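Shown next as structure tokens: one chain only, the form predicted alone.
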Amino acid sequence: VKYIYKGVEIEAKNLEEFMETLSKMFPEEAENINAFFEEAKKAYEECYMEAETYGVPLPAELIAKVFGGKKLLQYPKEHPHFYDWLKKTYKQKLDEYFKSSDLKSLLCALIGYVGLDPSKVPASSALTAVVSYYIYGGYFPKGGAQHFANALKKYIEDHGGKVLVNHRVDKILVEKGKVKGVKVGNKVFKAPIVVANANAKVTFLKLIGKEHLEKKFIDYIRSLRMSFSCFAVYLGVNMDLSQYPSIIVNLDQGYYVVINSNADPDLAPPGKASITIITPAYYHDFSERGTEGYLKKKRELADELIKKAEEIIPNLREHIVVQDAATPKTFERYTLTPEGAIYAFDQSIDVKRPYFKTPIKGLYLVGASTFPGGGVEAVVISGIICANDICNWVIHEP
């Protein structure tokens, strides 16, 4: 990885590298930067001590139903450093470490992976998403989210299940408070439980409606604050960028460059290279999707992107043999996410997000809508709480 912060290039292979060159940066907190990634260590483990029995860290609510009262009543003696990041914002945590402002901004510089201000940001996410990448590293799906997603289909299939593509839910059946299916077209799905992993906002005001819901709970989903999103630029270029790092944050102008083929070879051919840039964006910022003036936004965005990556590929534009982009709306047409929103919903510490078992029996959510939030492994860890408690959480001996 390495930032651009002030014009000053910062780059570290692991953990040692990067608090080595931040306690030259900041000699007079070099002991503090110590002390800051040692509790991090500490509490990052204890988030996940739970996690033997059942493979995932557990919400509150749920150590108490899994694992008895008095467990929760001893969770914070338990995990005395996961518990103290629990109850405070990342900003908090790291005004208790530090006085430099720079050193600060520096270790916010992977903070877009969960929010945008650190002051809102509950320090207990960015130790999982942001603190826990520069103490372990980053990791991704092999061959890119679409083979991810294949190897789940294929799961299911292997252990007899279906899964069918082409095939959007228009309606979640309800009767008497209970779900009873699906329907897509004129189709029927019957089922006694239905696991949603579209947004619940979605879920909720659209696909049941709100005739089968108290209005207080109604008015409780349309209150949650959608998360921002992003501009992303698509590049597959014929350069060999192998020397550069695969993560480059430059927080002078608020983007990121992955070089993506970097940290995966197969994501392109020997020699080019694969590339996305990606900057914070807003959805009400850009016109109807299709009109002359998204279209031209678009163009001019990706303009924009290509010729800062440039200040550090040089001559990045002459080598791009595919090029695409996509806007908020474009997540919102592909992921039918309101506002394309790439989080769900936002997840400053004052939002809680609605629980993955509904006021309707036998409907469940799971994805970026409900606990633990958004991201990759933060949506599994859903998917594996909700088949846990379909299963009554029956452990399983292997």
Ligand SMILES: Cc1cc2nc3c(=O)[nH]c(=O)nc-3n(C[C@H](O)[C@H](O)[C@H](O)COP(=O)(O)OP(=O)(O)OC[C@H]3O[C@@H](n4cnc5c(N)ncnc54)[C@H](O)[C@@H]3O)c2cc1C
Given for the second form:
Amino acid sequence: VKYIYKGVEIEAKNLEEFMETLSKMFPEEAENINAFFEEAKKAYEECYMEAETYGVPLPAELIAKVFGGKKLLQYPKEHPHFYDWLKKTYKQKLDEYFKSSDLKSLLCALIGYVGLDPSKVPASSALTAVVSYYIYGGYFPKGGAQHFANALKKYIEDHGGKVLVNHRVDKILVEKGKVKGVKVGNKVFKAPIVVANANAKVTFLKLIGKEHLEKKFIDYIRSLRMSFSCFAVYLGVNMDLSQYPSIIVNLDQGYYVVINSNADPDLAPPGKASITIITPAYYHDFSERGTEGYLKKKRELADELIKKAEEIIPNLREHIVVQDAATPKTFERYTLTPEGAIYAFDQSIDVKRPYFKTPIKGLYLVGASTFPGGGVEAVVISGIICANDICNWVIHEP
Ligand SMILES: Cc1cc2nc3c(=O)[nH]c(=O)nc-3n(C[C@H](O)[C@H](O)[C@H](O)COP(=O)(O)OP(=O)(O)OC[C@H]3O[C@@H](n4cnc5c(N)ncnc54)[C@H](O)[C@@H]3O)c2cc1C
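Moving on from the form predicted alone, kindly provide the form predicted together with the named molecule as a structure.
Complete assembly follows, chain above in first position.
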């Protein structure tokens, strides 16, 4: 990863290099840098302590249910570091260790992986999505994101399951507070258990319908704010960019250049590269898809981002072979998530996500709407929790 901050380029391949560079830049904070990462490592290990049993960390409600109330009471004592990160915002944690606002800004370079404002982002989320990146690195599905979905599909099919694509659920069927199945067009699929992976607003407000839910619950779901979205430009270029790092974060101008093919060379032919340039964006800043105003804005923003990226990769524009772009409205269109929100709901510390067990018997939530939140790893955790709960938390010996 390379960071560009106040015109200075900072590159680090691993935590040691990153800490060394930061310590040279901020010699008076060298000890604090060391202490910060030492604590972060301990907190991270504690966060995943229970993962030994079920493969995932659990929310407080489930710790009590699965391991007993005593375990929940002991949680602060057994997880002293992580418990502290749970109660604080990332800004509070940074303020505890550092004086330099430049150093703190640099340690927020990857904050976009969880939110945008360190004074609202829970320190625990920043730990697992941002600080862990410095410590353990980042991972990606080899061959692209679709390969991950394909692998899950294959696993389901290999174990006797069936995956139906192009089946948009119109209704989740409910009778007397119990789920009965789903309706797709005029086809009905009966089931005693339904696991909804659509956004919780869609699930409750559209697919279930308010006639089956209490007003208080409906008001709560309505009150949840969506997270930010982003604007992305996708490029295929006939340039060898292998000398660049995979991720370049320009903190001065608020965008990321990701050279996907540097992380995974299968994504572009030899001597060519696949690039994503991405910046935060908001749904309501874009007019209706397909209108003149929308298309103009999309073109202009793409153009602007390519121009900015040329400061990092000179003459990039001349080498473009394929170009596409996506707005929050594009993400909404393809993921069906309202507002094209990348992490479902706003992930601020004061937001309580819907619990994975719903007021409708037999209906479960998984995905970014529920614990632990947005991001691929997080939604996988939500799925594992749900599967364990449906199977009554039976421990399978390896
Ligand atoms: C541009 C972008 C970049 C991102 N980058 C990263 C990253 O680098 N790392 C990371 O960890 N996370 C990243 N994220 C976030 C991550 O992709 C999401 O948090 C995660 O994929 C959400 O998973 P999910 O299962 O909740 O929802 P989704 O992956 O959106 O899956 C929900 C599925 O439900 C389907 N669906 C919805 N409604 C219905 C219906 N009525 N009937 C049938 N099917 C329906 C949708 O079609 C969709 O396939 C990014 C997100 C975006 C948008």
